[in-house]
Structure formats: structure tokens, C-alpha cells
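Here's a solo chain for you in C-alpha cells, the form predicted alone.
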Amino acid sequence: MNRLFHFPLSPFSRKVRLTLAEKRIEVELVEERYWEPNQDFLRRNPAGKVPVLRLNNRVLSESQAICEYLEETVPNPPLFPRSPDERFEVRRLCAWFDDKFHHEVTSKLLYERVNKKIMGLGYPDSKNVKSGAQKIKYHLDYMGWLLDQRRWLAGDLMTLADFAAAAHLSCLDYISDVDWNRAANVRDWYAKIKSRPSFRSLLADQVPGFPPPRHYADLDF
């Protein structure tokens, strides 16, 4: 059985889940409390991070590497364009969300509000929460600017860049930390992503002690 060791509100896990579902690769989801000592998990990934994908007796780690491996081994439907310039733009935006957005927003909002409590690390740092709430405005505005020029974030086709962005925003939407009224085109873009069959399992996620808002699973917001 192919298995994905993940955590429901890990944006990196969600990016891989979306890619697997889009390519119709069936896996068993195994929730991994990666912050707890677990030698079996560390043998799968010495970095101690999720996601880890066990696929056809191979063990794969690091979300971007996993997604690109899936793209190369299961090319249809494609999540990368053909030209080198367009592929570069997809990779640039994946890095934007998995690095810059994650550092400035996800880690300041989701990790402070949810992860700290789950991991028993105390209360949210109000300075971090305030910083994340401020920085997300810039990122939403940037996404709005991109979508003014393009149908999707990286160009005219839906790509892994859209999944990387949606993975982070869906985690933040679970805790009502996205102002969808800030940019109408970003809201419309997310509605298209959210309505895809590959998104269904994300909308069904439940984290004990943190019920999602009513709009979270509503395809019409």
C-alpha cells in the first residue's frame, strides 16, 4: 500500500496531497505527529519533517522534490508547462510560497495559533501574529497583481504553483486568517481551486480542538 505520512494542517503535506489526487495516485493517509520522538519516522526522513511518501517501495521526502518526482513519473495531467521559461516561473512561485510566504505568514499565524498548542509549546506570540496578519496583505496583493496578468498564478495553465499557494492559504482559511474580500480575483482563483475534486479531502480535514469555520468547506464561500 502506498502511504503518505502527513499532518492535516501542514501546507507542504497538502501540496503533495493535491498533486497525488490530481494525478489520481491512490495513497493511504497516515497522520504523523512529527514533533514527537518516533524512530520509525526518523528512519523514513532523518530531517523529521512531513510529508514523507512511500510509493512503490520508494521513500520520498521534501514536498517540492516529491511533486517534481511525481510530475516526471506520472506526467499526465501535467502540472508544469513545457517551456523552460514557464517551468522556471512555476518553480519560482513554489519557492515564493514555501519559503517567503511560509516564513512571513504561515509560521506567524498557523504555527502560533495552532501548532504551539498542539505541540504543548505555550501561547501564541502576539507580535508574530500581528506581523503575519500584516504581511499576508502584501502577499494577497501580489497574487492579485499576478492574476490581473494571467489566468492562473504562473501563466495560462493551472500548475504546481497554484497548488503551493492554495496549500498555504487553505491552512490559513481553516483558522479564518484570510481576508477573501481584499482581492476579488484571488477569491475567484481560490474558488476554482477549491472546487476541484482533488481538493475534497482537504476540505474534510478536522483537527481536534480547532473546528474549521462554516465557510471553509463551502464551495461558494
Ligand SMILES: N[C@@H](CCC(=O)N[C@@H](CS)C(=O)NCC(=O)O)C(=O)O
Second form
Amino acid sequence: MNRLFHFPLSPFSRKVRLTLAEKRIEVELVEERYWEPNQDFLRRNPAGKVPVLRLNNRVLSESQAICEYLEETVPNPPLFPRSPDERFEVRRLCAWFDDKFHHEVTSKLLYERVNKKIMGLGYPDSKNVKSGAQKIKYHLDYMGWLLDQRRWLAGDLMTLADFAAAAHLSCLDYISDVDWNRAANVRDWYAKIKSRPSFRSLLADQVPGFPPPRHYADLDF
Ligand SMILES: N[C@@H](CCC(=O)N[C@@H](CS)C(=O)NCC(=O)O)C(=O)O
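Output the structure of the form predicted in complex with the ligand; the preceding block shows the form predicted alone.
Shown next: the complete complex, the earlier chain at its head.
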């Protein structure tokens, strides 16, 4: 049985879930409390991070490496364009969201408000929350600027870059930390992604103690 060891509000897990669903690869989702000691989990991924995918008896970790492996082994539907220049742009933007956005926004808002509580690490640090709330504005503006020139973030096709971005933003939307009124084209982009069948399982996620706001699963938010 193929399995994805994940955590519902892990953006990296979400990127892989979206890729698997787009490519219609069925997996059983196994929730992993990665912060608790677990030898089995460390054997699967010595880095101690989710997501980990068990696929046809292979154990795969690192979300970008997993998604690129899936792209190569199950090419349809493609989540990368053909030309090296366009593929470069997809990879650049995946790194933008998984490195820069993650460091400046996701870790400052989601990890402070939710992960700390779940892991028993105390209260949010208000300095970090303030910084994340400030920085997300710049990222939404950057996305708006990209979408002024392109239909999707990396070009005229929907790609893994859109899923990387949507994975982070959907986690933040779960805690109402995205101002969708800031840029109409970003809101329209998210509405398009959110209405894809691959997004359904993300919209059904529930984290005990943190009920999502009503708009989170609403396609007409
Ligand atoms: N580069 C990794 C990052 C994965 C990651 O940081 N996952 C977080 C959960 S969102 C985690 O497992 N953190 C545990 C840790 O850093 O020890 C990937 O893309 O898979």
C-alpha cells in the first residue's frame, strides 16, 4: 500500500498531496506527529521531517525531490513545462515559496500560532507574528506582479510552482492570515487552484483545537 506520512498543516506535505492527486496516484494518508520521538519515522527519514512517501516499496523524502520524481515517473498531467528556461522558472518559484516565504511568513505565523501550541512549546512570540504579518504583504504583492504578466505564477501553464505557493497560502488561510482583498488577481488565482479536485482533501483537513474559519473551504470565499 502506498502511503504518505504527512501533517495536515505542513505546506511541504500539501505540495506533495496536490501533486499526487493531480497525477491520480492513490495513497493512504498517515498523520505523523513528527515532533514526538518515533524510531520508525526516523528510520524512514533520518532528517526527521515530513513528508515521507512510501511508493511501490521505495521510501522517498524531501518534497521537491519527491515531486520531481513523480513528474519523471508519472508524466501526465505535466506539472513542468517543456523548455529549460520555463522549467528553471518553476524551480526558482518553488524555492521562493519553500525557502523565502517559508522562512519569512509560514514559520512566523503558522508555526508561532499553531505548531508551538500543538508541540507544547508555549505562546506565540508577538515579534515573530508581527514580522510574518508584515512580510506576507510583500509576498502577495510580488505574486500580484507576476500574475499581471502571466496566467499562472511561472508562465501560461499551471505548474508545481502554483502548488508550492498554494500549499503555503492554504495553511495560512486555515488560520485566517491571508488578506485576499490585497490583490484581486491573487484571489482569482487562488480561487482557480482551490476549485481543483486535487484540492478537496486539503479543504477537508481539521486540526484538533484549531477549527478552520468558514471561508477556508468555501470555493466562493
Ligand atoms: N525541505 C523539506 C522541508 C520539510 C519540513 O521542514 N517539514 C516540517 C513540517 S512542515 C518538518 O517536518 N519539520 C521538522 C523538523 O524540521 O525537524 C521538504 O521540502 O520536504
